[in-house]
Structure formats: C-alpha cells, structure tokens
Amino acid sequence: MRSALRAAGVEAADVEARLIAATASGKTTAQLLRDMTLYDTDEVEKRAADMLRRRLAGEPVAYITGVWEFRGLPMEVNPEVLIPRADTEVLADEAIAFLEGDRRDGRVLDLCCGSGCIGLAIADALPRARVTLADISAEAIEVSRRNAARNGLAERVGYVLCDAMAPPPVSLGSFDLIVSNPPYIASFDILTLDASVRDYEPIWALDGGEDGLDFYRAIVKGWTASLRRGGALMFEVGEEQAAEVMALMSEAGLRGAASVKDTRGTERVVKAFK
C-alpha cells in the first residue's frame, strides 16, 4: 500500500497508509499497530484495498477514513464540509488566546463554522465559554453536531443555521468574539486548486466571488453590529488577502487590526477590535 501512495506522488504515504489500514480494520492507528495480526483477515484486505483504490483516484485521504483530527479532536468529516488544515489552528490558537484572559466564560461565534472544528476547539480548550455554530448548510451543522457529541461539547454548544452574507437574526444577540474561516478563494482560481480539494470539496465553502472577498465584506459589514464593546473580530485569509480585509476591518470602525503568520511564514489570521 504504501509504495503505490509512494508511486501515486503522496507526499505522506507512510502515514496514509496506516490511516487507511487503520480504518479498514474498524481500529485507531495505535490499535492497529499494536495488535497488527489480529487484524490480518482476507475481509480488512478487501476493504483496505478499495481504499487504496479511492486514493488513487484522488479522494483525500479524510473522506476515505471520514475522521481528520484538529487541534487534537477527533473531528467527523464528509465532502458536506472542508477538511480542516493545520493552517486552520492558528485561527483557534489566536481566538482561545483573547479569550483566556477576563473573558473566560464569554459567547462565540463560529460562523461559516463547517465541521465545527473552530468553535469546538474553542469549547474544548475554555469550559465556561458559551459557542455558537453557525452555517448556511444544514448538512454541516448536523456534522458539527455529530462533533459536538464526539467529543463530550454537546451540552456546552448550541446550532444556528444562518446566512454569514445576510444580516444576522436579531434572536442571535451579541457576541465577545466572532471566528470565522469563510470561503476565500476567488471564483476563478477554483480551476487551478489541486484535484483533491477541486474535485472533492464542497464548492460553496470555497468560492468567495471574483477577488475572494465577499464573505469578509459581508460579514464585516453585517457582523460587527453583534459583536460587545471590546470584542474581537477574527479571520482565517488566503495568501495575500490580509492588508485587504485588515483595510475592510478598519474603515468599518474596528481598531487595532493585525494579522498572524501561520508555520510557512503566510498572513493565516487576520483579527481587529471593537
């Protein structure tokens, strides 16, 4: 297995692998290694190979063993919502970092929150933080739901199903910190991402107009009226896209606009005060 991922051009063969055969034998990786015969059946081979199969074809490696782990949580993932990425932690790390201070038990807003993966970081991470999940698709908050329980958030998290390019519903209230890691790619670049993610994941979460910034438009526009004196508005960009939503933050009125670099060294987070 790991030499046809090798051969395919995966960069991560070896740990695929072990995902895939993991996954085939109903097993955590950790299981699998330390009772590797066990599993050895002519049945787990079957199911291993038309996973390898899958891969081949260019299915990520996360919608073949429906589970990608974010910030150390187990996270449920299908072609319904984005795979989350490391890049992605950043966002969370920064979020849990405003909120540790004297705003421990305060109310968040994940929204265009997909698998959750955010706002269940920030849940896991601060107890008496109160967060809402919210999405445009039904289908990803029943994930993000299905998160929720994975990892023992369910009572501490509640659901919205809500439009982040329409004014929020007045129902929702106001908010100590808004995160949100919208679609942001501009329409047209779409054609050129890399099979796996152009082929296999939800179009909707991609797509953010023609330059990629009608979602952070939008949601600093109509957001930032939900956010409390003193909250944080925070966002995941793409390359190159900081010092433009940076200037959206600041002419709406909000202060002290910054970005954070992820691992690469790229302007990952972009975050601003009110």
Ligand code: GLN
Given for the second form:
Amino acid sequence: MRSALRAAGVEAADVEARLIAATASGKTTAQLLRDMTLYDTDEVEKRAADMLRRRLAGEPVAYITGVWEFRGLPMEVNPEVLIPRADTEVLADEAIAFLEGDRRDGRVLDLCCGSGCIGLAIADALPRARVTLADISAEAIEVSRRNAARNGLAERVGYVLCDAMAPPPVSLGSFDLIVSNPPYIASFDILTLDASVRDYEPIWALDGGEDGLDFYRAIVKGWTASLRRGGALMFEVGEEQAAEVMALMSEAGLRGAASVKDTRGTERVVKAFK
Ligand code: GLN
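Rather than the form predicted alone that you just supplied, could I have the structure of the form predicted together with the named molecule?
Below: every chain and molecule of the assembly, starting with the one above.
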C-alpha cells in the first residue's frame, strides 16, 4: 500500500498507508503499531484495498478515514465540509490568545463554521467561553454538532443556520469575538486548485466570488454591528488578500487592523477591533 501511494506521488505515503490500514481494521494507528497485524480477515483486506483505490483516484485521505485532527482534536469530516487545514490553526491560536486576555468567558461566533473546527478548538481551550457555530449548510451544522459531542463540548456550544452574506438574525445578539474562515478562492482560480481539493471538497466552501473577497465585504459590512465594544473580528485570508481585507475593516471603523503569518510565512490571518 505504501509503495502504491508513493508511486502515485502521495507525499505522506507512510502516514497515509497507516491511516488507511487503521481505518480498514477499525484500530487506532497506535493499536496497529502495537500488534502489527495489518489485516486479520479477508474482509479487512478488502476494505483496505477499496480505500486504497479511492486514495489513488485522488480522494483526500481525510474523507476516507472520515476524521481529521485540528489542534489535537479529532474532527469528523465528510464531503459536505472542508477538511481542516493546518494553516487555520493560526486563526484558532489568535482567537484563543485574544480571549485569554480578559475575555475568557466571552461570547464567540464562528461564522461559516463547516466542521466546526475553529469554534470547537476555542471552546476546548477556554472552558468558560460560550461558542456559537453558524453555517448556511444544514449538513455542516450536523457535522459540527457531532464534532462537539465527540469532543465533550456539546453542552457549551450553540448552532445557527444562517447566511453570512445576509444581515445577522437579530436574535443572535452580540459577540466579543467573531472568527471566520469563509470561502475566499476567486471563482476563476477554482479550476487551478489541486484536483484532490477541486474534485472532492465542497466548492461552495471555497468560492469567494469574482475576486475572492465577497464574504469579507459582506461580513465586515453586515456583522460588525454584532461585535461588542472592544471585541475582535478575525479572518483567515488567502494569499495576497490580507491588505485588502484590512482596508475593508478599517473603512468599516474597526481599529488596529493587523495580519499574522502562518508557518510558511504567508499572511494568513487578519484581525481588527471595535
Ligand atoms: N485554504 C483553503 C484551500 O487551500 C481554502 C479555504 C477557504 O476558501 N476558506 O483550499
């Protein structure tokens, strides 16, 4: 399996082979390493072969295993939600650092939550924070609900089905922090994405309109009013988008707009305060 993945150009062939073998046998990768019996039945071997076939066809391994880690938390994923990216941990880190200041019991909104990874990482790090997960997709809300339960956070998290492009429902109230990793790929660039992204991940979670900035415009315009004084708005942004998004935030009257780089040196997060 490892050599087949390597031959197909899969960079993390070792890790992915182990993930697929573990998923097929219903063991954790740690159990698998301990007992070293890869396939104890034909059934398991057949399942592994089927999963390998899907991977070689280009499907991301996370949709095959059905779970992906974000900041150490296991997140269920399926093709209704984006697979959490390591880059996005920068946004969660910034959000947590802000709340650790003097808003540990703050109200937090994760807008366009998808799997719920950002909001749930915040809820996990800050036991007194009150987190609301919002998405336009009912399927995503269901996934995020299961992810809250899986990580023991169900009692502290609320859910709202709503459109980030429209004004917030009044009943939502106000927040100390709004975080969002909205769709931000320019429509034309969707075609140039990696096939494993373009052909398998939900396009509506990626497509940010003609210049990729539609959601930032709508959220800055429509949702700033839902921020409490001293509260923060934080976004993940795509390459080369930081300056324009910071300008949108400043124009809307937010202060202290700044960007934060990811581990590869790309400006990945922008934040500003009310
Ligand atoms: N970072 C994602 C990608 O590379 C895009 C995420 C988004 O549009 N919010 O595909």
